[in-house]
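Encoded as structure tokens, the following chain is the form predicted on its own, with no partner shown.
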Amino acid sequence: MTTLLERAFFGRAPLPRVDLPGPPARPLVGWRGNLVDLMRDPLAALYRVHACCGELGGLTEGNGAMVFAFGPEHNRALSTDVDRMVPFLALFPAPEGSAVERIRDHILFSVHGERHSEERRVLGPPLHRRRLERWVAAIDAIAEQHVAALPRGAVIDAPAILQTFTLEVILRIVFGVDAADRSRAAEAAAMRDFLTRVLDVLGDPSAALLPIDLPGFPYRRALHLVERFEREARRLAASSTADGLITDLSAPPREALTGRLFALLTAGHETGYAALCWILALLAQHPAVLAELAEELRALGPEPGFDALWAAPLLDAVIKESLRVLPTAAYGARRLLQPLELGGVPLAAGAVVVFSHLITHHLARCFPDPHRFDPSRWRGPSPSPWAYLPFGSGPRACPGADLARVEIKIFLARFLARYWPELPEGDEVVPKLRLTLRPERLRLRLLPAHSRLPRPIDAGPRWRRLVAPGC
């Protein structure tokens, strides 16, 4: 196991040691049991490193191997240094040839110097806001059929629910799949299963902490299972309509596609899902801006246009204070390939750096009271770039922050319109770290609209953790 950990993760044996602090090494295994403690629980490993280190810390006392960097100083060297350094993604292994392979080697988040350029060229201007505009009516569409179906006074599975509406609505802009249309509603619903199979297995760590390919393991069948991915996802580009953004997908190089669209259909739902998520959450801790948000989006009308949604204020800070509480991208890592100094401390080649927005968004000095969901302190100046990255920064900023904000924004419209959501009392929230910060379980009760506002709840410690409690 010691040997496949090493090979998943760092190639060779640990770097040299550093005048760094960290957390205990597990006893007997050593560092290695806190790399899995980290692929275990990603979320309490950010923290409990945090807690023992501040800022900057290593995975264990002295190691140089993985390091933990926090704030904006750190995110800013970690996101505008690009040439010294390329994306970690802790994928398992990719036999030559495989479509993990292709995935890995031509995926925008892990691509790098031109490549990584090219690919920005090819994802970048089809998802920026104005060219979106002609999906809205399209997008408001799904959003009205979901919403409409929900059962009012019932208490729902939000996670399934706004997973489908968002699968749905990437796979209209990318592919031209209308669920409706009944010839096509089995393909539709054929790549929203595997698409939700994927991301469960990639975001399974016993994929990459045992990668052997023999049956039984996980790691054989995650294999399997993208291959599937790849074929299904290109039978449907091949049968695709002229109006999805799969015609500026097949640019070439023909092998960057399978990673192309594992990007927009995978990353580009899957934020917005999530998002959606703690934004109901959230509100239905918190009334008062609930009530407020509502009364908003009512003074705009019963079909406001786009760009009313777009300009307005309250849902605009209600969405970006809850990125800045409960951010999605909750961490990522950078693997060296220079020497690099990093908070004083000399940081040699090879070594990986992880850093977290979601640390950041929760340093008292960039934000008061971090923990608390405030949308009014929007009212004042922005924070940089560095201090409140919900979609990262600089260069390797996400190119499908729009796609979710528009997707998101047109959603509340439809949805506080008709319902107002409620935690049902005794339940837990539960966040669940793997490739996005996602809820483990997340159930909603469907209050009438403007009937009686949701009454807060105990959502338990791990959601206390993250979000002070309501009122």
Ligand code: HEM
Given for the second form:
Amino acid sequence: MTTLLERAFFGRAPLPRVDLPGPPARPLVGWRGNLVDLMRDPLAALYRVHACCGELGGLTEGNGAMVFAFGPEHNRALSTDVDRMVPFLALFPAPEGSAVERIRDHILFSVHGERHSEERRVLGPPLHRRRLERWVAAIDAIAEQHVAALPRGAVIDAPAILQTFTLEVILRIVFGVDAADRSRAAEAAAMRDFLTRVLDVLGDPSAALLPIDLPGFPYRRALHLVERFEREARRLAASSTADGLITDLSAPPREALTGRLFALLTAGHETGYAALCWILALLAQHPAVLAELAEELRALGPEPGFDALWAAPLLDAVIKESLRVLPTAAYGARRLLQPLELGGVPLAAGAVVVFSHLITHHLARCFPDPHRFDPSRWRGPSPSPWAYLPFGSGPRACPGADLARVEIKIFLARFLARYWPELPEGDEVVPKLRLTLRPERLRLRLLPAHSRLPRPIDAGPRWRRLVAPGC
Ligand code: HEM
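Return one more block: the form predicted together with the ligand, after the form predicted on its own shown previously.
Up next: the whole complex, starting with the chain shown before.
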């Protein structure tokens, strides 16, 4: 088990010890116990390493295989020096000729150097804000359809609804699939189902730990699921309308198509819906901000033009502040292709370095009173791109950031015109970190907008750890 674990993470080469602090090793299993903890509960593990080591530490004392580097200076080194490292994905092993192999070899997250720049030239421009303007009416229609269907006064399962919204947006943009068109609703629903299951598999380490291709094993299920994802995505691509991004994504090389679709469809909805969940939960806990934001939106009129919505200052500040306090991309990791000196510590090629947007966003030296949700802090000068990086920074910064902002702004405008969210008394909000930071469960009561303000509740210790009590 430990050998499989080590191979899944670090390959075969032994890495030298380095002069780094780290949390104590576990009895019997040693530092591997800490690795298991990291896989089981990454959020707790990040906090544990930070509390025990500060801004640079190992998995255990002296451990050079996996290093944790927090704070703007380390973020900068890990975000700019892109040729010396690649994002580390604990993907399960890929059989030759499989869909997993096609994804691994071509997806933007795992290529580097000239291949990375080429892929950015394909994926970047179509996702730019100005190019997205042609989708604004379609995104607005999807938002309106979702909000209009919500049961007034009821308590909703927010993640399920918001995930369907961001999925429909990405399917519309990539394939031109309109889920309201009944002839294509089944295809859209099937792809939604695949994506949810594929993301569950990727967030579960058991397929990587036990790569046994036999019936009943999670690895076999994961391989089949990704194959079916590819078939389904290619089928949708073949029948998609000409206005979808699929035209841009079909640029050569041909083998890159699966990886591009996979990147856009997974990254393109998962982080966005988690961000919307957090924004609504934070507004429910901060009624004064909610009231001010609702006034700002009301002043824009019932059908605000997109430029007015894009420029609305408090709406922008609320989104920025939510992504600071609860960044859905809460951590990342790089595998070093060459040796690197970090904070004066020499690290060997092969080492994995974990960094964290979440921990950095909560450093008091970067953001005073860091656990407080306070959109007014965005009235001042912008922080450095290495201290505040919800969409990453440098050459690997998120190419979908404009799309995420567009869909979040449109949804919030439609939602808050009708409803104000309230957390039901007695509910605990539990932030859970797998691929992204999202709520394990989030129920919201839909108060009619402008009726009464939501009452903030005590949402439990795990919420309080990240967010200071609201006003
Ligand atoms: C709130 C929503 C989103 C957040 C918080 C977010 C966050 C991030 C972050 C932090 C990175 C950098 C990862 C790294 O440094 O290794 C990233 C990369 C990426 N994101 Fe997003 N993202 C969001 C939405 C989207 C959307 C809507 C799309 C596509 C439609 C997208 C596609 C990608 C891709 C393809 C990359 C890889 C970039 C590269 O390696 O060059 N993301 N995202």
